[in-house]
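Here you get one chain, nothing else, as structure tokens; it is the form predicted on its own.
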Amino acid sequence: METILFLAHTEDDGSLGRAAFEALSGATDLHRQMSTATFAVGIIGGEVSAAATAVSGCGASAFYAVAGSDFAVSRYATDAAALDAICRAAGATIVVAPATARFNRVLPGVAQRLGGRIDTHVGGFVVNGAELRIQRGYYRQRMIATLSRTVRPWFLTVDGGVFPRWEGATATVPIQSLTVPVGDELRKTKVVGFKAPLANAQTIRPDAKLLFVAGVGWTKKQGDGQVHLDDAATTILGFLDKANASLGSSKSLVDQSSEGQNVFSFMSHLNQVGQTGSTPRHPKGLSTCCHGEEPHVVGWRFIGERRAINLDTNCGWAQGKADVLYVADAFELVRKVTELL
């Protein structure tokens, strides 16, 4: 028989993070599927006792945590050691965790310590009869694989926005805490901070609610006869700030760096959706000055609601591609949303 455990840690507050809930959601949905296996969930952190609340009702009927000021923070010895704990009291056969940077860093580690396998970015369980199966992108996620293993335990990482956020009320359940001896060789590493780059730098965000895309019609000449990249750029930074959005781009803009074009210097070929470029998870979607070409939409079909601004009636957007299109001028109509942030 089967024993899924479902892994979080916390965050600075001693919160779970989205990833982890949606993560949680997918675990619950396995546990559903596999209903003769066992549920347990474990979680490390400096307090969990929040946490362990806040997952008490997934249904899981044991909980362990290792917790402590050493577990506070992401560093790969004193969590492959927690990790590896909770594994071995739960008696797990198959681990569904976030892909964090802090697990995708650790948990492969633990996978061979404990003589399992990994698989990272699941995108899917389907179980048929006792058999589990997982489904997983490739190529850009344009292809999807349905993989098995029998090697157990079997670590499967969720990427974020594959699975709904996990809903449920809260209940009185105990909680296991265990002991993991922490030495020096442990604490080779220190954590000594967080060093972040500016908001105005960081223009890719994938926990962003919002995808904000931007098009070439941003680098054209308006309605006066003028390029006005200084102000398409001071415009599209502005709705990022304010919406903290995440910056997309077509694939014709970005190009024109590459080209030798003065273009915005806060976009590059990482910023690029479509078919050559990403294919983003986000609950929503806006794309501007983009006509909605076959090959750049490819690269929205994980948004949930799409939008877009386009002078053009006859625009791909106006095919179909999008739930709702403004015929309208991008400058003037960003502007306008901004002011209202």
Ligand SMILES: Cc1cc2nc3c(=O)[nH]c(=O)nc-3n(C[C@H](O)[C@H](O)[C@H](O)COP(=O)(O)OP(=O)(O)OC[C@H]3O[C@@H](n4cnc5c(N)ncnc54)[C@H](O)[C@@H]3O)c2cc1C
Contents of the next structure:
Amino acid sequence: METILFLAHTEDDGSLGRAAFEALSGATDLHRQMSTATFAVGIIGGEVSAAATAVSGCGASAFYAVAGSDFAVSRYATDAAALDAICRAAGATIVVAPATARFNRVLPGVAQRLGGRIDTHVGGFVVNGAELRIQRGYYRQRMIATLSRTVRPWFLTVDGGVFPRWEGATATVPIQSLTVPVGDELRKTKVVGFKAPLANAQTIRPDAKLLFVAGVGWTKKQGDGQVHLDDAATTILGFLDKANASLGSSKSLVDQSSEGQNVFSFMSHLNQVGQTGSTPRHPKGLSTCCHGEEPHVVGWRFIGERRAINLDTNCGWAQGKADVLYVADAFELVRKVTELL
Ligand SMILES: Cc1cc2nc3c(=O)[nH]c(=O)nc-3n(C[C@H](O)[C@H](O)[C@H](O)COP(=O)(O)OP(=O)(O)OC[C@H]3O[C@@H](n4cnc5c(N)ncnc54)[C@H](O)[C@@H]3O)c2cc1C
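Alongside the form predicted on its own that was just displayed, please also present the structure of the form predicted together with the named molecule.
To see the whole picture, the full complex is given below, headed by that same chain.
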């Protein structure tokens, strides 16, 4: 019989992050499909009681915790020791965890210590009788493979945006606190803090509710026969700032910079969405000055509600690729919407 173990780590404030709640939805969905399996939860962090309470109603029959100042920070040696202890205590055969930077770093090592295997980017669970199969995207999510393994424990990390956030009432559950000895050999790495770009310097925001795509139209001659690059930059950045949106781009726009043309300094190839770019996940998307050609739109696979602004009534978005197309001047419309935000 399988034992499903859901693993999470706390954030700095002792709460669980969005990715943890989403992966928990995946784990509870898996438990529902594998009704004979035992279901357990394991949490690591500095102080884990708030996190344990938040997930107490998920239906798990056992809750394990490794807590203390040594486990408050993301350090491979202490994280590996803590997770190893939880997996052994739970007798885990299937381990589901969010694909956070902290877990991505440590879980492959834990799988190795336990003689298990790990698969990343899991996009769904299918249970066929007693056999678990996972779905995983390849080739920029254009091919979905269904995989199974006999080796246990089987570690599975789930990307953000795949499952909805788990929500449920709290329950009174006993937490089994595990003691993991930490000697100096596990403390060789000192975590001194985080260095992150300023929020306004970071235009790719995976957690944003909205993907704002800018196409090459922003750099083209407009109705007055002139290009308006400064105006375009101010309009795009103004909207991003107010809407806290993530910035995507068409290939044509980001390619311009490599051709030595004067384009936007806040944009790089990392922003490119599409067949040879990224396939981000956001609940909503707004395309502006972008034609909506197929190689671009394939990158919108995981965007929920899609809207576009284009001067051309026959652009690609009008061909069934957007839920709403505003036939309008994006300069005017985006400026107006920003004013209203
Ligand atoms: C193998 C291959 C892979 C590719 N991979 C990708 C990819 O990953 N991602 C990608 O994006 N593309 C990709 N492409 C390129 C893609 O086919 C298109 O060429 C590209 O997406 C076009 O970019 P665009 O829509 O910004 O520019 P354009 O096609 O030039 O469209 C600009 C649009 O702006 C509109 N516009 C101009 N001014 C305004 C205004 N004031 N208000 C509103 N609208 C305005 C115009 O009406 C026009 O529709 C790929 C192509 C190939 C062959």
